[in-house]
Every structure is written in structure tokens, then in C-alpha cells.
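Read the single chain below, which is given as C-alpha cells and is the form predicted alone.
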Amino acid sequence: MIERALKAWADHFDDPPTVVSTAPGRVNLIGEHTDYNEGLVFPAAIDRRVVVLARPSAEDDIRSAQIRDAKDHRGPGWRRYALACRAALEENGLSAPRIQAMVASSVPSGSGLSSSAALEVAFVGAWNAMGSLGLTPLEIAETAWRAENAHVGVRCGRMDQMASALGVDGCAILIDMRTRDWQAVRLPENLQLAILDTRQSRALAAGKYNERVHECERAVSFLSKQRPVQSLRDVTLGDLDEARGAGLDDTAFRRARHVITENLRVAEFRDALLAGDLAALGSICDASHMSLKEDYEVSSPSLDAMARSARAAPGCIAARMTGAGLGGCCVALIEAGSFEDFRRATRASYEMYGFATPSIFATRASAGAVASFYS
């Protein structure tokens, strides 16, 4: 990808870059809609990465977009990450120069892979190097995740720019959204992840995600007449059963009862991986998805098709829709060594849903984001 991305660069650019900054996509093992609930989620920075090659200039310069107006950060295309990361960085205080810039990435987008988080840690990162600002993995994180909130528009939970600023080769990583405490778990070698993308977009900020936002703020409001409640990190079940007998609404019960008991699976999905416990990962994981589909209504027919499509498929542990849904991907934890025939397998049964060919590809937990000066 830097090879790629410097290649470009000397295309358009008589300089060379400053710095060479890169940040991965991130697939979350489970633990889905439970961060902005301060909740526990499970992610794995991937080996599919986004590379901003960049440089202080009099003008900015991103290409293949021109930018102009620095204050434009809700404009079209994916430039408006790249504004935004400056405006997050401005209003801390920190110097944001204009630059040339050259993006290059593998992280496919819209399909819940967090390329729009991979690009905001990344052109953070740049300025953080260029800069000599000294923000650590968690600030850059943090600063990438204001951009999204604050600029772009999509009430995110931290957990999809933590991932990509944080990750550990060979490791998914459990953090806890409340304390923003992580620990970093080693994924057995006799296990493979797979990303199965149903090449079905899907856009956060203008659709469904704000949404299931407000109605998980609406079941807390009602919770907290009845006791001091500052997210559904501290309601139970017995406590959500309550208040729907005291007149909490059908559709703000269910988005509250999928946030709960997703919290309980992450705890039980990360003992069962350390006890190398597989049926139970599988059965944990078909518990998410259901849960995603019913409670949460954030599933798709294609998503659908490709969970049952990748669980009757060889080598198959376990598999789920990972991301916001609504389109994207799903995420399967397979055999190491059965990728070809689970692949097959999966694309057959798929495409006899009566779906378009899908992206299946194998990936590897990943080191986070890196940046460093161009020599």
C-alpha cells in the first residue's frame, strides 16, 4: 500500500512526502452497537490498511479530491474526514497545517470494515508526526473519533477509531467503553478470521445508526425516573423488565434488551476463545446475530443469507453480521487451513439466496495505526 501510494504521489507531486502515516480497518468479533451504551466490545485491527502520504504546503491538496475551503468539513466524497480531523485537532488546540496529501487504501469501503475510522486516525496520525504534537495512540484515537461525532455527523462510539489506533499483531482486543480500559487477547493459531463482504453499502450518517442512538438515549431517559441510570451499562434485565410493565415502549425495550445482552455475550464469547471452547463460540455468535436482527433491526436479507451461508460451510466455527449492518460484512472464525473450500462453499450457497457475487477474503489481526517521517 505505501508502494502504491508513493507511486501516486510522484505522479501529481514534485516534493517528497514528510511523513508516511497508516491505519487499519478493524473487524469486530462481537460485541455490536454496545460502545456508544459505554458497553464491551471485541475488535481486531485487520491487515487491510489505509496509507496518507503527506506534507506541509501553502494550499491544500488531497488527492484525487482538491480541497479548498478547510472549513468545508461537511462537504461531499470522503474528503470531509480529512477536514474534519483538522477541525477536531484546531479546536484542541493543535496545529493542523494545510498539506499535500495522497491517499491510497485496501480497506473496502461502506461495508463496516471502519474505513472512515482508518482514514481518520490516519490523516490524524500525519499531523501528529508532522506537527511533533506528541499525541499518544488513545489521543489520536479519541481526536479521530471527535472528527466523526462532531463533523461528520455520525454519533459513533469510540470503539471503531480505538481499534484501528491500538491494535496488536495476532490480537483482537476487549475494551471496556465505560473506563476505556483494553487488554489485548491473543487469537489461537488454530483459528482463521474471514471477512465475507455482501458488497451491499450502507451509509451511517444518513441513515438508521443515529437513529438506534436516539432510541437506546430514549430507554435510558425512561430508566432514569426510576433510579439514577447514566447508560445501559447499568440496567439488567430485571430492571428493563420493569420498566416495560411501567410503560417503556416496545421498540426502545428491544434496542435496550439486544445492547444488554450483547454485553453479557462479549464476556462469555472471550472466555469460551481462552478455553478454546469452539461450540460455544458458535452458538454465541448465532445468539448476536439473532439478537442484531430482532432486537436491534440493524440486519439485512443479504447479511442474513451470508451468516447461514458461512455457518453450513466447512471448516465454519462461527460466524455473524459484524459492524453497523444494514449492509456491510460478516465475520466468520474458521479451521486454519479450510479457507478455500469454506470459501466455495459459502459463495455457492450464497449466490443461491439470489445475491450478487461476494468479497470473501481471509485476514489476520493486525498492528494499529503507524507514522513515521518519509526518508
Ligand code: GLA
Contents of the next structure:
Amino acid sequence: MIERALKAWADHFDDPPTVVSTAPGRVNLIGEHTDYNEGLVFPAAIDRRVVVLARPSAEDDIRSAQIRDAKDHRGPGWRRYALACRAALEENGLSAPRIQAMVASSVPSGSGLSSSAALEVAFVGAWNAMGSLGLTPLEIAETAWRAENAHVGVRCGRMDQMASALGVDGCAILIDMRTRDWQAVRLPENLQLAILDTRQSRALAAGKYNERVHECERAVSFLSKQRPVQSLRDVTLGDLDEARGAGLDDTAFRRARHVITENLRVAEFRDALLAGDLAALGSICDASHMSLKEDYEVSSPSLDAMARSARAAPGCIAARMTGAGLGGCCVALIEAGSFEDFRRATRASYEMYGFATPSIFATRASAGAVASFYS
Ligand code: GLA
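Taking the form predicted alone as the starting point, write out the structure of the form predicted together with alpha-D-galactopyranose (GLA).
Full assembly next; the chain just shown is listed first.
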């Protein structure tokens, strides 16, 4: 990717870049729609990255090199993300000078692998390096998150930006979104991560996402009439049942039930991973998928077919939809060495459901964002 970006740079600009900034996409192993509810998430940065080359300039000139994934819907949107990052930096009293920039990406966009978060983290990282601003990875993630919320207008949680900024090679990152404490948990060598892209674009799902955020807020505001509740993190299943008895509407009840049970599953998943209990990993992910489908209503026929196909394929340990849902990808944990057989069987079964050929690829948990001076 860096070479591709450098080549495109040389075709467009006279002077060399001063910084090289890269940031990965992410896949979430478990903990879905919990981040904006102060819950637990367990993502890993993946080996697909965004690269931003930049140098200060009198005028902004932000371009993209040709990218590997032909399915990119963003077009001129690259610039919008850069400007959102500048606005977020400047709001913090930090300087983000005008730049010449070249962007290249191997993160599929519109697939729920956080290509936008990677882009934001890479741009903030570029300005951080260029101006020696001294932002820590956590502060870079926070700035990128503010860019997305305040200036792009999606009310997302912080998971994607944190995973991209904090990723550790070979590890998934367990984050407590209430305290922002996080720890890297090494994935066993005998497990391989696979991403199963339905190719059903998520591009139109933002409205539903914001709707889910509101529904969770509605549950919190109902519950806080009974006792002090800051977020769904403060609520037990018992509290929720009581609230239903007191008149909490069924939709808000089911959204909250997903969030509460999903937090419990993240902790169980971590324990099962550390204990090497593969059967438990499988059933925890099945339960997560079911809860996202039935209670949170963010699965789709293609995601259901993909998860079912993967579960029946050789070598599969666990599979579920990942990310915001309503299109996008499933994630699977499979036995190392079984990828080709797994891919073939999953694809054949998925196509039998009548869906178009999916994109199924192996990935590895990877290091987070890095920015440095170019020399
Ligand atoms: C999107 C958002 C994240 C998170 C997930 C669902 O990726 O950007 O903040 O809410 O959906 O877990």
C-alpha cells in the first residue's frame, strides 16, 4: 500500500511527502452495539490498512491512489474525512495545516470493516506527526471519533477508532468503554481469523444505526425514572424485567436486553479464549448472532445465511455477524490450516441460499496505527 501511494504521489506532486501515516481496519470478535452503551467490546485490528502520505502546502490537495477494492463507494469522500479530522483537531486548539495528501487503502469500504475510522485515524496521525503534536494513540482515537461524530454526522461509539489506533500484533483488544481501560489478549496460534463479506453494502444503514442509539437512550431514560442509571451498563436483566412490568415498551426492552446479555458474552468469550474452550466460543458467538438478529434486529438474510454456512463448514470454531450489521461481514474463528476447505464449503453453501459470490479472506490480528517522518 505504501508503495502504491508513493507511486501515485510521484505522479501528482513535485516535492516528496514529509510524513507517512498508516492505520488498519478492524474486525470485532464480540461485543456489538455495546460501545455507545458504555459496555465491553473485543475487536482486533486487521492486516488491511489505509495509508496517508502528506506534506504541508499552501492549498489543500487531497487525492486517492487507485485502490485494490473496486467496490469503493466513497469517491470524493476522502477529502470530507480529512476536513472532519482537521476540524476536530482545531477544536482542541491544535494546528492542522493545509496539506498535499495521497490516500491508498486495502480496507474494503462499505463492508463494516471500519475503512472510515482507519482513514480518520490515519489523517489525525499524519497531522500529529507533521506538527509534533504529541497525541497518544488513545488521544488520536478520541480525535478521530470526534471527527466522525461531530463532523461526518454518524453517532458511532469509539470502538472502531480505538481498535485502529491501539491494535497489537497477534492480539484482540478488550476495551471497557466506561473506563476506556483496555488490554491486549493474545489469540492462540491454533486459531485463524476469517472475514466473510456478504458484499451487501452497509452504505445505507446509518439511519438504522442512529435509530438504535435513540432506542437505547429511551430505555435508559425510562429506567432512570426508577433509580439512578447513567447507561445500560448500570442495568441488570432483573432491573429490565421490572421496567417492562412498569411499562417500558417492547422495542426498547429488547434493544436493552441485547446490550446487557452481549456484555456478559464478551466476558464469557474472553474466559473461553483463555481457557482454550473452543466449544464455548462457538456457542457464545451463536448466541450473539441470535441476539443481534432477534432483539437488536440488525442482521439480514445474507448475514444469517453466511453465519449458518460458516458454522457448518470444516474447521469452523465460531461465526457471527460483525460490526453494525444490516449488511457487511461475518467473522469466523477457524482451526489454523483449514482456511481453504473452510472457504470453499462456506462459499458453496452461501451460494445455495441464492446469494451472489461472497468475498472470504483470512486475516490476522495486526498492529495499530503508525505515523512517522518520511525520509
Ligand atoms: C459501528 C460503529 C461502532 C459500533 C459498531 C457496532 O462499527 O462505528 O462504534 O457501535 O458499529 O458494534
